[in-house]
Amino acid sequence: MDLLPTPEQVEIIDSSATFLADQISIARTRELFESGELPAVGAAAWSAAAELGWFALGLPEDRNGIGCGLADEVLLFREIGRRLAPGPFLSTVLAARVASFGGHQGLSDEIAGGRRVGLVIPGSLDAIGPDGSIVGEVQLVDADPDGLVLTVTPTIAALVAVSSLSDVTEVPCVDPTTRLHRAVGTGVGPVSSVASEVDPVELRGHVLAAALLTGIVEWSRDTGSEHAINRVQFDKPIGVNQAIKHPCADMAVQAQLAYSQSLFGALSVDEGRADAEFQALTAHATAAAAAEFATGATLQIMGGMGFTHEHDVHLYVKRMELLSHTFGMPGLWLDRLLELPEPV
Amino acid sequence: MDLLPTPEQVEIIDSSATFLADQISIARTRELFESGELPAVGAAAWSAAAELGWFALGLPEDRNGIGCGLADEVLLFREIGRRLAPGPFLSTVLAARVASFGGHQGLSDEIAGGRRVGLVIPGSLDAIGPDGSIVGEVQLVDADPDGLVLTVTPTIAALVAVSSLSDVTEVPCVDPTTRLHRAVGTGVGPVSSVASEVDPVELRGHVLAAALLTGIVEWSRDTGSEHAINRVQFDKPIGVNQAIKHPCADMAVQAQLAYSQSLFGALSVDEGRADAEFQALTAHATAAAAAEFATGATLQIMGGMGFTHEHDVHLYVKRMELLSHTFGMPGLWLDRLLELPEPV
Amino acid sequence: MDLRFAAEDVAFRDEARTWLTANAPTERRPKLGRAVRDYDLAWQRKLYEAGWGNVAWPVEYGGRDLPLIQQLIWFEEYARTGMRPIDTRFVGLAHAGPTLMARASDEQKSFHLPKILKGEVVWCQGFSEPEAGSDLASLRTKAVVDGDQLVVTGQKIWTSFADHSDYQELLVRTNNDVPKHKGITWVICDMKSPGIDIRPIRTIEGGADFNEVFYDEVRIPLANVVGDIDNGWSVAMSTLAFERGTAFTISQVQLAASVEELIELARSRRSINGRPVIDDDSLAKRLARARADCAALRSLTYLGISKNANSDQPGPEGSMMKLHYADLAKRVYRLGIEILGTRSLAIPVDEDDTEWIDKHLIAYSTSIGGGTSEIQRNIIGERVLGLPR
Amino acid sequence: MDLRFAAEDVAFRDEARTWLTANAPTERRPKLGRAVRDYDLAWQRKLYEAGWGNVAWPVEYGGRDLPLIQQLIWFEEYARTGMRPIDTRFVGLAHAGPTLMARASDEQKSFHLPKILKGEVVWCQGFSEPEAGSDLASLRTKAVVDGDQLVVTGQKIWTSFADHSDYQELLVRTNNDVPKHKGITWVICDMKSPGIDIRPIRTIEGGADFNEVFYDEVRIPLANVVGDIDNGWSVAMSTLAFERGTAFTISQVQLAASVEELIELARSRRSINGRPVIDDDSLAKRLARARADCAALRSLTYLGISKNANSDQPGPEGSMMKLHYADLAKRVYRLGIEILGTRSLAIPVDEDDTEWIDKHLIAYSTSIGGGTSEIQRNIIGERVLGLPR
């Protein structure tokens, strides 16, 4: 038993935070957004991640992938959420898993060499059928109107192709770095599918959701406490105060809450565990609830600054909610996780 | 509109608090309890509440009561829990006015006159028939084996005969100074009974639980502050700190809005409003609410010694799961205020 | 002790109520631009030639110096209009015209009270700056005394409607030498006046009422000084005794409304498990608890009225109703978007879910504005209970 | 990165599984009197001679040297036993113990340890006085050296097990001329000394493991000085880094298995509404909330322990899981008893009711006992993030 991160792991952390730093910046996030270009991530920065193999990182090497473990995609994950990158990470590394685990090898390789997948959000539970095609009401998120989106369940996952949904239809997100569609299903059937006995892509997903929102948590209590430390007012750190120090703390057990579920849920997945499951919804719920808390309090720290536009936590409330919102609501999990055995 | 206290009113309050703390005070309540007299209030001192008209303050003049208003008695009860005054106060006040309006004045005199009465509290909502009657488990709180006990419910309040149920058994009440019986109802008729539409007998209890939860508030609130400002550590008042000083600052808040929804429920009651019901309800639950945090923070900011028997805290803390299990639980109540109409 | 209203209020109510319903404007109010203040001032216009322009304002400039009781009733009645509880006449009809009436001399009074009240000006309010929060005593925008005029530079934040202005309440630090309080000077500065840049902050939801202004040797004339140079903080502390927590009540009952129209929403909305949003507990429990929320925290309204009504000095419901308001606030809206679900993703699907979105971004300022909660249990704490700074 | 356990810790795990299930005692522990220590000395007598006396323990004063990571299976698996994780034991094996073996002569050590690890003696700690709760250096206890004895009166709080106790862990001042912390002397006490008077402190759910100890010129030899005369802090600082969090386990463990209790009970049980408990889904969301919530105390104590296991020092998980654990406790026992409903008013009525009762009043003292909540934070908001004091 060992959750500290190994140097292999160490190095996937810091060279994914230098790559997105240099190439996928808040500041140039907000060009491309203010620019109307959604999602606000570049094609060029998006080849180069595809390039350095982001996308087939947990894919197994005889499929085409670098074969690392979820942990390690939930290492990477984490430092995405923590610097706000925008795009379909999530649901584009799951996207190459369903199609080389359903079959189709050429577009597992396709999508893990920079093909974008976006995410349906379905309106309801039985918006997805039980071949995982649309039948009903959904939301897509950074979908492309050519391109595949990704639908998931708990007994399924597959690749829909926007082309056979109807009533396709842009609207603003509340995430502003994130594009949506509205769109209704024909019932087509998907490109590809894979089983979750034979691959657990609903669980992967959460814990990978998980993974982005530890990062929102982590980012949360590291501004929250540089601004704590540096804002002067009645001649003292505001930090002196504990209505301001306090929160910090209990920001600081979140992320640390977090980030251990996180892992936790990854590694039970790579080990098929018996309480896989009950792991990653715990992760995907504890991280939710942790960054509700925490950009709320930095929010509150920050005082008015935190409520502008120009300070980047509203950007981190707002991911928040989209990710909060992805693979159902935390009100969902909770009650499946409460019909689960106990965790071993 | 005018929610403050006439001179009066002022004379009630003054004069119920000194009456409490000359012939009821904790001491003398720690004594008898200790002792293994329960409930822990003396004859003498109940004999003495009943000759101050407490049990006929609000029974009409031409029903041989004192002819004031719920308001007034909410006075007088907010007096009664901030004292920890221990005996079926609530009880008795409502079964005086059960028997003066089910058409039994003579029995109405007596209780008013200083016969106690104790509360059933049912456990299930089937446990009391239609007329009042009891016909499933119950709780008897503060009940003489050979006396009556109140029934209560939304449609129909009763007194029905201790002698008239099955397996009556003594238990210890997690509040040391309240009796406890188990008892099987049989179905006996009661011995007298008002429907709600007659006099709101279950509103009237709903408001006057209220005020003694908000006594319990206004205590924790007095207590917690002044241990705040007198103990010293680490060279200053603990009261300095904000961890202390906040959670003061929101006892006074929910002490203020206890209080003033009491007054509002009471009035609302007295006058006859539409939304009664609902108000009277929201001054249940608001003062539980607050009794439930304010007791909470108080024991906290005691440190160690609110966690002792010999600091009274832990006396209100448990005063305060007796009341708000009193007339249901704070869930029910909450179910029952959304059914009703918006207020009015 | 009585909930019911006295006849001559209950008349009063229905005369509110009635010229109300007849002549509140029935076209939304407009986001951006100029027309906002065209807007606003054509309503204050008809509200004042109606005799309404403000109940509280003595009779002397032009109010009807209503008893508080029948304060509360027309805000009451305001609030069922729907409109905002603060637009660009707020700081004219609120807090700098209160200001005046209070310590401004005769000739100030006379020019600017009944241009506020006839609906002919902007007023707005500068006071924070960047490193002025909390702490507002430490501001620093410096003006010197040149001549007949004071030479105003530096900067404020968070100023509202600053662009709609004609005028604005700015406090200046005029002496460095003494205490941080005792150099401050409280100065009427016309917006229009050279050297003002005025830079709108866009807020968490897309509005942008906010703005910076900076002041580049903004001349002013010292007749423009109220009350005395340096004395500024207690002119800037006077106006708080006010409307005495009447006007709040617009707040109150608007969140009161938004609850309902909440459980009407969970009633009509189906959750992703396909089930009415309203029979989960959880979520029907929290909007019960709203419901009773608000209707404890009119009732703590009603008892602050009813106090302030028998004394001058108005009492702590003022900073217990701001602070119960803001976690309230925070918690109602944020239902609204449970209750949404999924759908509180996308923006403008349609107008109604859009401001449920909006409702709740904008709720995490309530907790930051107007001093914040942390303050607000400060001044609880210390002047309330007695604690310890 | 591994959750699982190598084969010797699986071997580990089975060896410690095994005896406990074939050698935890079955009678339940007493809550009174003398049976008390007699109860608890039996059973570490029975742990020593089987070789699990203290797994942490060097080698050397008989432990087993363990790694952390077995140390962690052991406590977990002791937990599953159902025994209490604080009993008369505690002081001895988890600091008093550790603290001699750090700081303590050989003379010292070769008379106390094996003492404590055979179950020959009991241990208690006196650090806490009334005036020194969370500021515990401000102590005030008075040591004052005469010929080669220490002469010390005083008081102390909280001493649990005070009654039982062969041996406490005393600090006291010898000092008052330095700062507060520089004037503390840690000395060993024999209980059964003249002048010791204990008076049991009935806590909130009726118990009385705590006591107040009184010393009146009570005379203890300059021998029983550990470290130096003046440098007690430091000793008493010494333990910290002892077993790193893991025997913390214990109480984890049994958290959750509490919520798993509940979850069956709210199966179970109905409602005051003739409902299955359960069913309420508010009640349903919190139980799994909880359960999710012990589910990432779990992750975090297993991160730590992974840290910890490369660390000589403790990282702050130490902090953040007893303030998680507080508020989580506090949680799952309020809802035991919301679980009963009325239920919860008659004490006695079913043995395992009580059980909930008693564990919801205890639940209390979590954010207080061992440092406050408010403490914790303070060090976690310091210590971790840098904020200023």
Contents of the next structure:
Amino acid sequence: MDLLPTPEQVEIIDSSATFLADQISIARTRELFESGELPAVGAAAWSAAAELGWFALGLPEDRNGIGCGLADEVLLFREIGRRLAPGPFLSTVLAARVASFGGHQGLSDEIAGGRRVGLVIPGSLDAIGPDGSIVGEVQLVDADPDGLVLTVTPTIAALVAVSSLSDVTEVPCVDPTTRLHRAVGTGVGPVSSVASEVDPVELRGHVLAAALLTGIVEWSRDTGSEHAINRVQFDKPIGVNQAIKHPCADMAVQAQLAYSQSLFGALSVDEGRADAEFQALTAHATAAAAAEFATGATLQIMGGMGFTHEHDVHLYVKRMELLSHTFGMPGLWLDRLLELPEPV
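Given the form predicted in complex with the partner chain above, I would also like to look at the protein as it appears in the form predicted on its own.
Below: the lone chain, stripped of partners and molecules.
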């Protein structure tokens, strides 16, 4: 059994990393959000990502997609997380599936071609109706006033028009690269929807969120370890001290755990395994815990430098918090995970 990436998967990793470094670098992201320009990913870069097929990567070929597996999308999203690329990549990729499997192929083609779709984070368990409509107070992540947002529950995923919501109010987000709005839904029907038994959109979302968090863990591991090697105090690298080298080693272990579980979750969902829900939720939980530890450890290893606005580490901490709350409060899906039967 060969567990190493195939040549095609290596190409996904290398090409996406190169594109992100050239088109959506952290330096460029800082320029945009610090000047008050949001979304912090330019239209040209977003369109270029669409032309590369990012938003149709996991769609079947008979649905005008590229036909790759969820594990291939994990590799892409890991690079997006590592580079801290802003924008609704996660919700847009999932939205293309909702439109396609919901019987709206033309809309799916639009989304795959670069139409942005925001994400709904419900304020309570009953804020999303059985048909995917919004029936309470929610938060909208990277939503456009005249666009669509994605609602996701364990049983259904749907696309809702922002124009059908009321009291849409912009509010500050913990992640300064992300737009956040509060809104209230009145139960207007969704534009398109798909049940989880037709396509498990929510499980795919948990796996891809785990991949984004895995990228954050790996960036933290590399950044903290590099500083531990290069920072010299009393004529020795600070990494010789146990209080530094042990967290670095722990970050390496946490990164491998998050990456492995993300891939296993992806394969479980793609293969329709009986324990797919368990593995997908475990991937999100594992990666979220690893990212919380790794960003905190790197912040400490960097010392005074790590606490400054000028260093990027605080942006990764804030993105970690946002991704850990994707698809609702972590406690809700952790409770759900614990209630699932143990995989055989």
